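Given as structure tokens, the chain that follows is alone and in the form predicted on its own.
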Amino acid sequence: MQGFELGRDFLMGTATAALQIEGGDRNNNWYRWCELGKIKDGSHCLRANDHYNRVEEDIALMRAMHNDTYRLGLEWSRIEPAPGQWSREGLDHYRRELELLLDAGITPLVTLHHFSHPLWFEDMGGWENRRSPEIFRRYTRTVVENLGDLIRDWITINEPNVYAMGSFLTGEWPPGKKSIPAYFRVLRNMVLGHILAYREIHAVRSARNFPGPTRVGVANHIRVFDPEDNALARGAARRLDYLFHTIVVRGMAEGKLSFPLGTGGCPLGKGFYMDFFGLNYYSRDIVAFSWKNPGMLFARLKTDPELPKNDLGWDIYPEGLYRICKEYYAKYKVPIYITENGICDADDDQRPRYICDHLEQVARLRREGIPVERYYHWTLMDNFEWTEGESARFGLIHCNFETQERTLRNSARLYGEICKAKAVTPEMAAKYLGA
């Protein structure tokens, strides 16, 4: 590798979600699909990373890594622990961690909902539920009332697809549903939601006086979907393009329901609604037609033998990064934060390669005028992943979950020279690449 520069208004960091990394929290929806022992390895975010007695060591590890921002999450239950009761011992201490990371020069970017709830709002249907939205947004005003004045940056929901994909499609996920028509709801209630949020979170900064821009977008799940080359399958990687990402996008960028969340209309009001166009970004998937998926509409996701393998065996393929800026930005012309991209890989020995090739791509975007402004690294260290359990690591630091202790990875070093030079140099591609 020759190398290449990434400027020095590039903004790097790392993300986390709060369920992942904090433990301890035994109100929300999560903790209670670990009771019912459905974790793939027995594991329970119970445990987690204790990040939540643990916040001034973590961010000692990203001044480490020269992090410039952080990407965290908030629990919705721990400020919310009952229908509009709200925990001044919670909110007391996220306004903490807010104040340390900002006395060590780390900007914070907040995520208000990552696929974690109070069970309270489990109980009465979550997302489901036709008031969810009125109920978020009071939920993200009291946050941002108690918080605003130390964050400016703002991330409503996180991955929206996904987790009504999850939770209520493949029934993976908490509730365990599986139902198409119950997906469109929760989709269409969450485009909503974050309407209101975004609405909320500019009117109480702008009527508190809170200082700096208020930027507020979501955290997009979007990956490639490459069909094989027949017209049933290329019908195949539309629908699910639509129906999957479209629907979702342009519902909290645009305010605007598209078949099936609505009719085509704009029931809150025309409008823009994202300040920047938030990406998560892993792989791609090759979609083949398949009668015997009609819950898939009818598609089959496949693997490209050519491509190397995380270890969940997601295809690695750097470029799809740079081909979703380049569309995205073309259709709304809005700066681009990378709010995820990382790789499953415990034993670190892809990871250096994989953040290097896809930090190449950034930085030809960026060389060709694409304003691609910051790049959160998934994730700061190895958690709790959802229905793999502690199995599943994508950590630039190894943590020992028994004894909570965190380990540097050769990657996590890699990565602070990066953060600190803003640029991978020939020589660290030999330190670190052997090449």
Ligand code: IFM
The other form holds:
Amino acid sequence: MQGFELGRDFLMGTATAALQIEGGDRNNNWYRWCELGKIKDGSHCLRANDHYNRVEEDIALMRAMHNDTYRLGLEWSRIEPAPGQWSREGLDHYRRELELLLDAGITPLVTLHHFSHPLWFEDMGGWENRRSPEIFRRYTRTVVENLGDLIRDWITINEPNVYAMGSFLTGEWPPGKKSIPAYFRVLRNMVLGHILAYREIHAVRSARNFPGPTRVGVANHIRVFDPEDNALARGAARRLDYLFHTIVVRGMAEGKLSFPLGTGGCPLGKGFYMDFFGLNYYSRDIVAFSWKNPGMLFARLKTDPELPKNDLGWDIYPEGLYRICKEYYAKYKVPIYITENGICDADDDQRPRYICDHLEQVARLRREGIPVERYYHWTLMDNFEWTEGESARFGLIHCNFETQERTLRNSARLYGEICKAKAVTPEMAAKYLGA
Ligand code: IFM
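Having seen the form predicted on its own, I'd like the form predicted in complex with the named molecule now, please.
And the full complex, kicking off with our chain again.
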């Protein structure tokens, strides 16, 4: 690799989610899912990385990697343990964590909902309940009133499409429902919840004169769906793209409920509700047509035998990052934050190349004038990877879950050098990639 520049104004950091790292909370939907024995390797989110008690240690690791910014999640159940009851302890904990980040010179980007929420919310049907957007707005308002002076950058909801699919379509995630109408009901409510939260964040921060600018977005999970070379496969790929991406992003950005989320109107009014386009990018799928898969809209997803795979068998396809940024920038013309990008790679033999190859696509986009402003690597350290549990290792930093010892992997050292230089130099490539 020749090396490339990212630019001094490019912000870099890591991303995490509260449930995946904090440990210790028994009042959320994933706690119950773990208790029901649904995690493949038998691990439990109660343990995770014990980050709730190790905030300083983990911020020191971010500093060691020269991170400018950090994407963290708030655990809703710690803030609103019962409907309308606010926990001073929960809010104070996050205030302290945010202050420590700011003192360390690290800009927080805060996620309000990242797959986990209080049990009381789950028990009323969660995002399937028609009152859920309003309940999410109320939670958002309390967070902004209490912490909004420290947070300028917000993600309302992480990967709404992945959440709705895992929790309401395939049933692999809590509450384990398998229903196509429920998938669309949940997405509709998440869209409305996002818009209410978007407005609330701007309104409260501006009414209180909190230091700006305020930036609010969504962490959109977008994949590349490339069809096999026949008309039926092309149709299947188009339908998947529409129902997994388009209706969700359009709803969140424009407030428009396209069929089947609605009939094309904007129930909360026309507007634009994304100050940046958050992109979580991991992989692509080849789409084949299959009569046997009506539940998947007659699509069968395949990997590409030519491409390298991560530990979970996902194709590694850096060009996809470039293609998606081009496509969505053409549509929405707002700055892009890569809110997640990373690899499950326990022995760390692919991660250094993965990082460089994806960042090379970012550099290419920036050279072409596409404003990719930030990159958050998923993830800081090995953590609780939902139904895969502790065995799927996405961390720059290795975590021994028994002892909670954190050890920098080679890729963490490389990432630290890149964050510092805002470039991949030929020397780094030679040292870490052997090329
Ligand atoms: O761990 C998840 C994260 O919570 C959401 N995006 C994908 C990651 C890797 O699977």
